[in-house]
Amino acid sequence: MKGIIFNIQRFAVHDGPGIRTLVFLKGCPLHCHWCCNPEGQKSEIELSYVINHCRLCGRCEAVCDQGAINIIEKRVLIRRDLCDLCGNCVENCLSGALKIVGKQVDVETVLDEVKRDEPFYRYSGGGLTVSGGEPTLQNNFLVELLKGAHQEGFNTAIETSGFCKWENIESILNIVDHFLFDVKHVSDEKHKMFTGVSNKIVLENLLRLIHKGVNVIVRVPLIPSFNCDEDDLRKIMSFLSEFLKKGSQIHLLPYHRFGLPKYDHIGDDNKMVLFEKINKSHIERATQIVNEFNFIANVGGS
Amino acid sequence: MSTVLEEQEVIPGEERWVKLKARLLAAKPELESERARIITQSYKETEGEPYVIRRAKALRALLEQMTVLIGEDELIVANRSKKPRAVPVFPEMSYDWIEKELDSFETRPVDPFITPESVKHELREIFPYWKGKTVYDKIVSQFTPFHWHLLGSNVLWIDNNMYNGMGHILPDFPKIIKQGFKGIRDEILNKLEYLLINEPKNRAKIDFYNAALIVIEAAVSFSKRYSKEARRLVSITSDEVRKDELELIAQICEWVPENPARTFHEACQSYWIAHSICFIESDGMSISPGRFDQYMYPFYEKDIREGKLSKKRAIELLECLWIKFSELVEMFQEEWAYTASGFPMGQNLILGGQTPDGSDATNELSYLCLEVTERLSLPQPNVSVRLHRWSPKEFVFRACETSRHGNGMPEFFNDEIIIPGLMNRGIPLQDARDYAVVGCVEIGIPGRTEANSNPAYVNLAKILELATNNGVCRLTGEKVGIDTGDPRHFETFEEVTEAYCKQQEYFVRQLIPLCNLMERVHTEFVPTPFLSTMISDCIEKGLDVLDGGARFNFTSPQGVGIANVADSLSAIKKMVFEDQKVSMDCLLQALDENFLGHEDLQYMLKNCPKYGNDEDYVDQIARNVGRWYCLEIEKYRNPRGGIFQPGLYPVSVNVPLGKTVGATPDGRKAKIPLADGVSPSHESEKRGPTAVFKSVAKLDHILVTNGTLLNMKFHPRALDGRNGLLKFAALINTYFGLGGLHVQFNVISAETLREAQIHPELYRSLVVRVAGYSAFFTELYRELQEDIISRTEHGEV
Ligand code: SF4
Ligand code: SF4
């Protein structure tokens, strides 16, 4: 069983219990304006260019048969319409400025990498977290991966936007220990405007999931001018309070701009929409609101 | 006699430690001449007498004449110098460099010292007497041109033993505290009596015992001088509370260290007097308190139980003591100062672990010591913890919490590796379980081991350079090693490693007699009768600790640059022999030209498998490099009847040693710092801390009985909150479960360190982990600051 992943990150400490390995599956149906992993959005592999690592040696230009690479004004310009992603340039870029984002891999290969930190899981209660993109988009691969990890005795978690068919979620119910489930907004209109999709399925899935009695942690990205004002947050919390148990953890993920350069790296035309920077008072207020509804706010995840 | 002081209400911010710490931070390191003057006078008076007697009399003169000083608010007293953070001069060890640098101490870029004109003047008068008499002079007078040639090779780096006393030891402080010097005096008198009847001609032993008696008397009267001084202050102090405190100090110093301590306060004072005198007798560094929580606990427990001591007062006493540790600073000549920047004193205080019978040793005092360490956040004492399989979770968490606090303490040590390691060196199980740490990471059995823990560094990266250049230094073109063949003709990777091992064998073989020569000079000219009263079995054998009096004897040189060697060998193996992407000839040319015009090749080398990423390909090589070093070192014997044993830690010598090494096949340019300890090279770790831990744990730590050192740096965000703490503990537990020996952390963001560089005045009290020790960040020289900042930081985002 093969899937496309774009990163494996060991020592992840904010996405589920213990010390974990994060596997990022490529492809996402949403286009959140604040997305910090734009390289996870497209399902296909992409060529990425990091100018800071480029030493302008010209090796890439020389080996590209498609003539897709030109060095102009001290940077490499990629004609993505000409590029067939053959990878020649990447192989010849010694400084690592050019990279192919996304790799077709089979489940065993990923599991082998995940197993490497097994001793750390054992001591910390950690394991595998599958993230993305939207991991359910590659559902068969996801199922196999989680099954494999569970068989190894690893704790499993998935980070999901919740935007998928219920069947997809159902198929992993028994092999996921923690669902980290994004709730971005309760207003469908705003949700559509900022993520490109309706929140109807998302919220429906969330409710069904909660009814199943599985372990769900709701994550709310705090995005100024999207969902950060009191009214928006209260609405989200009041919605949740009808279904979620008191004392449930809510992860608040403050907006950041660390993903900004990545848009440039993959030459994505939808540039990141820059929101106002988040400040301490935003976070404090949000924490307060979460607590008002008798949930436990956890800033940054854990 | 009142042994308890009334509890005083304390206004927050005006606690005793706050005032003491403020005074400490305000004190700039300063050079002083008092000790030099007194000892010179004494030496002049004792010419012709046996050295051990001369040493004893010199120490007596010092203890009788040195300024005694009781600082405001102090509860624990005794000083090594006239002022806190002042440095006495030990002209009997070496002085040439001091003389040479007298005018530049104040302005040098690394570890500057205030040097008053009057001190300069006095020292210049004193020094001529010592010409030809110092340890340094005695050593170099035996040097042949070959020795100089050898040291010029930059493979062997010798500082400590050549210029300073040996230090690096764990005296039997509990014995002094429990028996008092009175008990030891009786022991010696017994031995002496027997000797005078049965072996009256055994001059050497008789001299040793007489010397020991002299220093014991001197130590007792030194303490009594403090008692007197306290009484004097009582008579001129108007503050009633302080009067009581001074009166108590007077009573305590009258009683200990001569007699067995009866209270926790007495035990602390008795300890501190004995500790200070060790540092007055010799300028050897890293004389370490060892298992403080173990030997102090009975006093603490008894006082608490009997209602004589409140927990609050106990903490206050610990705080007073902790301040005293940081008052001691060490001065090195400019060149050496780069190897151990930040005035480290290496007073390692270790907590927890196991008792000799194998049960858990953690007690309430272990926790209090951590609490005080965290609150005071000072570079000394160098606090460590021992962890074993069943260490209480709570203790592990508490230690992690302290470490997360950011000043790099405590260091963590793994019983499960160290104890079998010691047993592999022939140390019985019960003793092995009682180990403690000297200085940075060196291991010893308190009161029983003389391990000469820091006689030399072996520059492994330089050895690799010579192996790939047929014995010729890449920077100077001089032949400093032996012929191991032109690498251009090597047909297999094994030939490269063979050449490496041969060069290593050659240099280690040259190092042994050099170390032994230096040791013999110490034995003969600067014996340490005072220290010897606190090491078993010196009194039993009638032998100074430097002469083989200790029960366990080692000499312990360090290997530096293991990551660079492993990465280089991995690159050669892959690029030249397996993938054949480059010929040896091209590779060597690129190295000769420091990669100028060979940038492509440099990148390819950098892209080869690197130690620190959990890749067996190179980790296996690293393991071999470590093992080769260990097995080579442990072949040899020292003059004290022990063997040589290896360490893999750098203090901060990885920076200056790097300066002597040309470009290396791992893609490192000439003169760049080497990797520190067993840590991976900077920038080469790409898979995060778990991968680093796994790589490093693949080394054969059990063989490295003088310690391995792993530095890890975390961004505070990665480990915050309760969950962060659990993960922190899990990291350490896993690393230790995998077989690691030691780890220490800097939990501080690069941004904070940059801030501190820009505004040093705002960060005077910022303490960071350097190597096996912590130091005030703003007092480090620039390059070392950069080195620390560039250590890979985990979990930034
Ligand atoms: S090969 Fe790499 S470093 Fe060289 S110009 Fe192309 S992108 Fe830049
Ligand atoms: S991937 Fe292939 S086609 Fe695309 S730019 Fe690189 S060399 Fe050219």
Given for the second form:
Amino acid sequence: MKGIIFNIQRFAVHDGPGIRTLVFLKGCPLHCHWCCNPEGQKSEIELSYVINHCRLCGRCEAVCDQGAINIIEKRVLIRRDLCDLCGNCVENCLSGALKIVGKQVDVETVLDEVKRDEPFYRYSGGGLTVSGGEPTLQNNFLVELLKGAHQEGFNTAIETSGFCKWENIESILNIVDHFLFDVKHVSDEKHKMFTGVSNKIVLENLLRLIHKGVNVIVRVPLIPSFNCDEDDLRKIMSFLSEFLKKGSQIHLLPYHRFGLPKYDHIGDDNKMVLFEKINKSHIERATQIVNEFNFIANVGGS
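Moving from the form predicted in complex with the partner chain, what structure would you give for the form predicted on its own?
Coming up is the bare chain, nothing alongside it.
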């Protein structure tokens, strides 16, 4: 069983309990305007070019058999429609400006990497968290990876948008210890406008998970001009208060712009610039509203 991943991050402490290893699966049905991992949206492997690292040596242009790379006016121009992702340019790039984003791996290879931090899991109660993209998009690979982690005795978690068939979630119910579930908005219209998809399936899947009695932590990304005003936050908390127990944790994830350069790297449209920077007052007000609904606000996650 093989899947496509684009990163493995060790010693994570905000994505489930304890010290964790994050495995990022490639591909996502959402196109959130504020996405900080745009390289995880497409299911396919991609070519990344970091202009600040480039020496303009010309080796990439010389070895590209497809004519996809040209140096014009001291700038590397990539015709991504011509690129066949052969990797010749990456192998010949002396400065590391060109990289392939995403690689096909088998479950055993990923688990070998996860096992490296086993002592930290035992000490801290941590384990494996599978993120994305949207992990359930590669559901067969996800199931085998989580099964393997459980067989090793590792705690498991998944970070999900909830936008998937219920059957995909149902297939991992017994091998996921923590569902970190995003609720971005309760307005279907606004959700569609800023993510490209309806939130009806998302909210239905959340309620099904809650009714199953599994461990679900709702996460709300705080995005100015999208869901940060008082009215939007109260509507989200009001909806959740109908189903979540008092004292439940709500993880507030403040918007940041760390992913801003990545859009240029992969030649994608950048909509992050449409959002103002989040400030301290946004976070304080959101925390206050969460607490008013008798939930426990946790800024940044576990």
